[in-house]
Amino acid sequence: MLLQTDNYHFEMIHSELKWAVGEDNVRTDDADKLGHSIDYYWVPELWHDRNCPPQPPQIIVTPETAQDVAKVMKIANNYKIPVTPWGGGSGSQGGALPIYGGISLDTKKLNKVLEIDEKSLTITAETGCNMQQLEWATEKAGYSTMHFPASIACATLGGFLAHRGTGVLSTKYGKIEDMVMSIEMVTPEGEVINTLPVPRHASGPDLTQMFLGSEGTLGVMTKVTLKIHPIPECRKFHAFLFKNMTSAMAAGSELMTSRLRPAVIRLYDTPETAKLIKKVLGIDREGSYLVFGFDGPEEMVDLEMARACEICRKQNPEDLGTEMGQTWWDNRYKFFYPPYMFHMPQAFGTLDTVATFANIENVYWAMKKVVTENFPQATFIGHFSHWYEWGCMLYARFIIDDPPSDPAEATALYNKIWDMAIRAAMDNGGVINEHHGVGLKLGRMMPELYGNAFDILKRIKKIMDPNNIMNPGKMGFGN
């Protein structure tokens, strides 16, 4: 139901929401509605830039407790009003866009750190916490979340839970889903539920993992308990410049398959080394830049670092040493902010995927071939930024400096690049996304990715959200 705002029925619902959560927590002014209608997805930014009005919510609600969220959900479910959760608005997939209007449920007042358990090394916090603020609170107690994404300063904890986000140190400490102990969730019908208090058990299916990555389509996560970690004695880095990406990949994959435990590995292809590594770090030479780091007790770090360097040297790279590794760490966020990041009027997208070591290079070359051969106006670059024992993630990008001025034409071109590049990834063993999520951008590809199993996801959605009010139009679930 798309709420009409020029009749008495809207005012009745508006009043009911204010009675439920307080007048100060319900807003309908145009500035707030505009602010909750554009995230970091390029398409709505483009349309706004071209003076085309976005689809706003009719009401913004800022609950202060899980019980407030439950009240809002009961009202919305009763009237069949769409509800779209909103965290920091930094998502790149359109997952927080209220494309059917209704209520934008802004979680940023759910921002309390509730408990730090120093015996179990866990922290319990509400999901509207800004991630940087949560990390500072953890560090004040002498620990760290070890979740350091590029969006740490502008995204909420709930946003990372919603799309299974990844931080810089994921190679050792895991993605956000590896850090979660348990969650509190408000269902679309307004029931507050909690998953089991531990993440490893044989007590049936794991509901925690089902809700993680559901992008607000199954309910609203309001509280989470995360693992935290002692701050390591030291963290050291080393960098190499390889003749080509293939030899660098051979070294990087051996670091993982040899079962060393680097905290981070990042490998940049030759074009991105020439374009961004040169710009940010000042390395002006041809090749593929590989950096890695280890942390923990210094004696162990030095031992693993020495072994990792031995592995790399088998490929005869140029040794850039510890200084150029540390320089990368010190500047790791610059890649994602002006003046280094792409921005309007450029068209750009992050075609991230993940595959096994047996497939990841094929995925890279297939995506590159599709983009460069079919879209000569586009530049294709990529790096491999999150590594596992079995494979790694490709953070590929396309950039078009002069996209069509007409927003419909530009959107059609943008979607065509996504369609062809992601299908090339799937054809070669990749998936549609690794850590930015599905959202509006990639929902149409979910049935292709999952095949007949997508019907299972749709049935879960139908049971959890019978009136389809939770973030409709996302993740391929339709409206």
Second form
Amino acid sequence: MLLQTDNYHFEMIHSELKWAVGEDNVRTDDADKLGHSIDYYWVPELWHDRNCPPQPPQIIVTPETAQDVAKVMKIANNYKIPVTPWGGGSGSQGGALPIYGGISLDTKKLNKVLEIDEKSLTITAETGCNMQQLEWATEKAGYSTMHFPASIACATLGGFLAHRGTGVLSTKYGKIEDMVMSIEMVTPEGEVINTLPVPRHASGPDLTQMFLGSEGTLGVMTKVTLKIHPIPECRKFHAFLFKNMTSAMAAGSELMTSRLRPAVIRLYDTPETAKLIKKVLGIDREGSYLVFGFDGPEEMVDLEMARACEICRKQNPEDLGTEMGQTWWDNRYKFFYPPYMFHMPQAFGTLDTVATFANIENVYWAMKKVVTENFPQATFIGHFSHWYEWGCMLYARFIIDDPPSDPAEATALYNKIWDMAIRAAMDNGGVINEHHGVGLKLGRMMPELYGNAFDILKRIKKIMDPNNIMNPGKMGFGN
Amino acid sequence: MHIQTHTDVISACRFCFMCRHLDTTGNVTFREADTPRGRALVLDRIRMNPEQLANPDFINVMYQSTLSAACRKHCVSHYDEAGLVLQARRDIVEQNLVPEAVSQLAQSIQEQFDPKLTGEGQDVLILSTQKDTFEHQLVHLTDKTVQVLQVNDTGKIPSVLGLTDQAKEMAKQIAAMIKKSGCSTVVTNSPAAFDALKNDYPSWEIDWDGITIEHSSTYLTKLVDAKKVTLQCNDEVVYYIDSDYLRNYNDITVEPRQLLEQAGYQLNPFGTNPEESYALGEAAMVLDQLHPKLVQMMVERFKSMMDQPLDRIVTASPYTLRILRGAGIDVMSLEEALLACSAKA
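Please move on to the form predicted together with its partner chain, as the form predicted on its own is already shown.
Expanding to the full complex; the earlier chain stays at the top.
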């Protein structure tokens, strides 16, 4: 049911919610609703920039406990009101946008750090914790989550769980789904459930992994236990400039297939090296910039670093040394601050794709071809940012400096680039996507990506959320 | 509109989330509107639709900001979001949309504005916004004869409320009295007064004609370095809370800590991080009067960040001191901490 705010029925529901979770936790003010109408997705930003009317929720609810969340779910189910979970609002896929209005369920008051288990090295926290605040609290106790995404300052822990987020050190420490021990979840019908306390077991299919990445369509995650790590004795970096991306990719993939354990590898294609590495790090030379880092006990780091450098030197790159690697690490978030980040009036999108080493370069060239041949007004750049034993993630981007001023026309152009580029990636073995999620932006691609397996996901959704109140219109589940 | 002077800030902040973890108001209300992004979005709407300035929800957001500038300091490009909010407040005032509570506060400040110059001495003038505290402490430390200018406010309060004309008028009177005193240095222990004289007054075209403006922490550091004051005594553990006006507006972070260490104190870092503002709304000057519940929430967050309930706090901000003392927290001003363990050389 779509709520109308100018009638007494709205006030009836408004009162019921306030009674359930407290008056301070139900808000309808225009300023906060505006904030909830735009996340980090380019289309609502464009809509705002062109002074189009915002599409806000009718009500913002800020539960303080899992039981509060359950009460909200029961009320929403009773009246069939859409509920869209909202954490930090920094997702790039429109996953937190309340496109059908209703309730924006803001989790930020679920912000308690509940326990640090120093024997097992785990931390249990509520999912509304701001990630940077959580990392600081963990560090104060002498440990680290090792989860360092660019959105660390803005996103909540629950946001990462909801779309399977990742951090800079994912190559060694894993993505968020590798860090999770167990979760507490409130189902769409208001039941509070817990998954098994350890992630390795043979007690049937893994419910934890099923809920991770569900983007608020299967319920609301309210509590999580994560692995934590000792602060490493040292962390060192090294950078090289390769003649081209292919030789750099050969070095990067050999680093991984030789089973060295870098904490991070990042490889920038030649155009991005020229555009961003020059702008942020000041390296003004042609080529493909590759940086990697190791952490842990110093003797082990030095040994692995030496082996990694040997592998790279086989391709005869320019050795930029440790300083240019450390500089990259020190500035790793700078890329995302204005004015370094792409911004209006530019149109831009991150064509996040993941594939095996056998396919990843083909994916890159196929996407690049599609974008540059069909959209001459667009620039295509990319880097490879999260590396695994079997492949890596391509963080490709298109940028249009001067998109159409009409918002509908600009959105149509934007969607067409996505449609063509992502399909080119899928045709070459790419999976959308590695860590940004699906949301509103890519929902329409889900049936193609999954094939007939998508019907299984739809059936799970139907069983868990029979009234389809949870984040309708996202993940390809429709309304 | 005055916000048009900060369109670069609106453009930069409206879609940027990178400092939201440091917004003092947002960290206790958890509202999207109470972050630099949220406020920039609101002001962007107003920029495009000026009639929306009259929306009481939008006005409320502007007056809930602590202006701590922790976000500006954190930002790699240092976009002046606090400055943007100040311009928005000026627009609210000029369009007669100012909330009644704000008007009453400004009027009360005006009615109590009666600056008085006392004492003797050519060299140093102490500007005090509190009664019978700092000037005695400094005289005790330095044995100097000083002139004292006692004011209820330097114009900072009307300035942060958006009443710039009132603030400028107060500034003119204070500047005239200081110049007439013949002093060469003005010292104040109030970070807000220091910021007003150091930064606001020159921006209002008040020329100090060579008079130096000092915060007491930098002034005392010079006296200690010149061995005119000796600090010594105990090894008590304390937690120093930065003043927003010192740290985020004037980059003064080292001197207060150095003085405390020279006095023998062991400094422990407060909270979990060095970036967040724990000054409880100091830069908004009267947040506790306009939004007492909000400040109470900040106090609760402050308490949750303490290592132990009995931790001893030191702050350079009289505002922060007053709020913490009111909450029953063991707190000393910087001068009290130094006076407790100092001797004239």
